[in-house]
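Take a look at this single chain in structure tokens; it is the form predicted alone.
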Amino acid sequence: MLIDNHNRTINYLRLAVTDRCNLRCNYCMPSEGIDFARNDKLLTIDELCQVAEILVDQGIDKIRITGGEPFVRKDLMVLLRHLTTLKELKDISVTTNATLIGRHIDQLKLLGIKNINVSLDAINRETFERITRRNHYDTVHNNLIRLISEGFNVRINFIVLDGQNEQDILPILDLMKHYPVSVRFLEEMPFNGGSKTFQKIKWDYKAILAHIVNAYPKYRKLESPATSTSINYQIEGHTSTFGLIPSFSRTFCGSCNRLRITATGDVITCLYGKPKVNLRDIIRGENAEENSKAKILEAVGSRAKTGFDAQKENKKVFDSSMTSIGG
């Protein structure tokens, strides 16, 4: 069991498999991309399997695969198949931009990996292409519809960007109202490779909720797990639900149960904090399991209490791109 220095149980790992992405979303990185890690700096699939085993042995029972875009990694399914053999693992999920998932849908279904988060910040083609700087709208739309129709548990992650996509907030709720989908609206965070800085946002979770309930006044708040990052609601007459994730306001820090490991092996105990240790060389050295477990315990034992505290210790936190810190 992993318990941090604030008596919070850590049972959820966000495991990044790559820092690369085939989109160039303007809130995530500059148009030319970032300085992506060399292949020899990335954890191999075997090493990712080993890291997962170590963490599951320490009490992790939920793993979300992230990137970059996970399906950029051609050997991703090898890792996913291995994760399904770990008996103590209760939940395996994937966050994806849905551009490359299509040919893997059948296999994911066979493996029982049905919890898929789709990053989608617009339903209007022009807005989508302007934000992503790519023309994959049809592919994403078709894969999203297929995931929904084939019974996957789909959550759509929509980052609200001032002056870019707020006009799509209500239409995406209307489009999804007949489907068992959760549309989750996230506050923008300044992890964009240094291309933009800000200390406050217009579209915080309160403003997003006010915008939604002005159009849909008949709604109810849903009960959520204590560790949930989203505040969840349902509009009367809608099969779908919607959630608000205060990722910039950071109201959920007190119950945080998450640990991040980047594609290069950095252990990050808070999205806003510095890496605590790098596991890559430890995994490649002698006594890998024993030494890795010790370092993970050390990292978990020195967590910041909140994202604001972590940010104070990490003055250059916003120089990073979300794709390099595991989404």
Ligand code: SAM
Contents of the next structure:
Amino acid sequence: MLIDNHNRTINYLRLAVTDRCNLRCNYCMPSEGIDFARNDKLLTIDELCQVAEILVDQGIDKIRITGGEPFVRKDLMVLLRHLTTLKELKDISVTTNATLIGRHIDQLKLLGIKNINVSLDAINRETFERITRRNHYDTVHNNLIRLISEGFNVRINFIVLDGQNEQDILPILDLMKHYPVSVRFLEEMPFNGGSKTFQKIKWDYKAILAHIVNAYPKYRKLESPATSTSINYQIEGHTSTFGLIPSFSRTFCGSCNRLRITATGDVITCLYGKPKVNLRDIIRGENAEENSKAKILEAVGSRAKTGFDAQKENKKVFDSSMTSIGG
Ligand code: SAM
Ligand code: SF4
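Now show the form predicted in complex with the ligand, given that the preceding structure was the form predicted alone.
Let us now look at the entire complex, which starts with that chain.
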């Protein structure tokens, strides 16, 4: 079991499989992209399997695959298939922009991987294309509807961006109201590869909630697991639910159960902090399992208490991009 220096149990791994992406979301990276890691710096699929096995052995029972865009990695299904063989792993999920998932849907279903988070920050085509800087609107919408109708547990991640997509907050709730999905509104974080910096945001979780309940005064708060980062609600008459994720306000640090491994093998114990250690050379060296476990224990044993504390130690916080941190 992994327990950090603030007595929080860590059982949830967010494993990034690539830093590459076929979109260029403006809140995530500049239009020209970032300095993507050299191929030999990325963990191979075998190494990703090995890292996952090590961490599951240390008590991780939930893995979310992320990136970059996971499905740009051609051998992703090999990793997913391997993860399904790990008995102690109770939950495997994927976060995706849903542009490339279509051809894998049947296989995902066969593997029993049903928890899919789809990032969708607009339902208006022009807004979508302005934010993502690409024209994959139809593909994303078709894949989203297919995932929902084929019975996947779909959660939609919608980052609320000042001056860009606030006009779509209520329409996306309307569009989804008859579907069994959760629409989660996230606060924007300053991890955009240096495109812009900010110290505060207009659309924090309180402002988003106020905007929604002004239009839908009849709603109820839902019970959420103690480690959930989202505060969840349901509007009267809606099948869907909605959630608010205070990713910038950081109100959930006290119960944070997460660890991140980036596509290059960095161990990150807080999104706002510096990487604690890199596992790539350790995995490629002698006594890989034993040495990796020791380094992971060390990293978990020196976690900042909150995202604000982590940020104080990280001078480069505003240079990073979610595509390389692993969102
Ligand atoms: N490419 C996949 C996708 O977009 O779903 C997975 C990786 S992406 C980095 C993971 C999540 O991070 C997405 O939901 C994305 O919207 C979110 N994200 C990226 N940049 C962010 C930022 N600056 N602030 C808040 N969330 C961000
Ligand atoms: Fe790509 Fe996801 Fe970043 Fe958008 S948020 S650029 S889809 S990694």
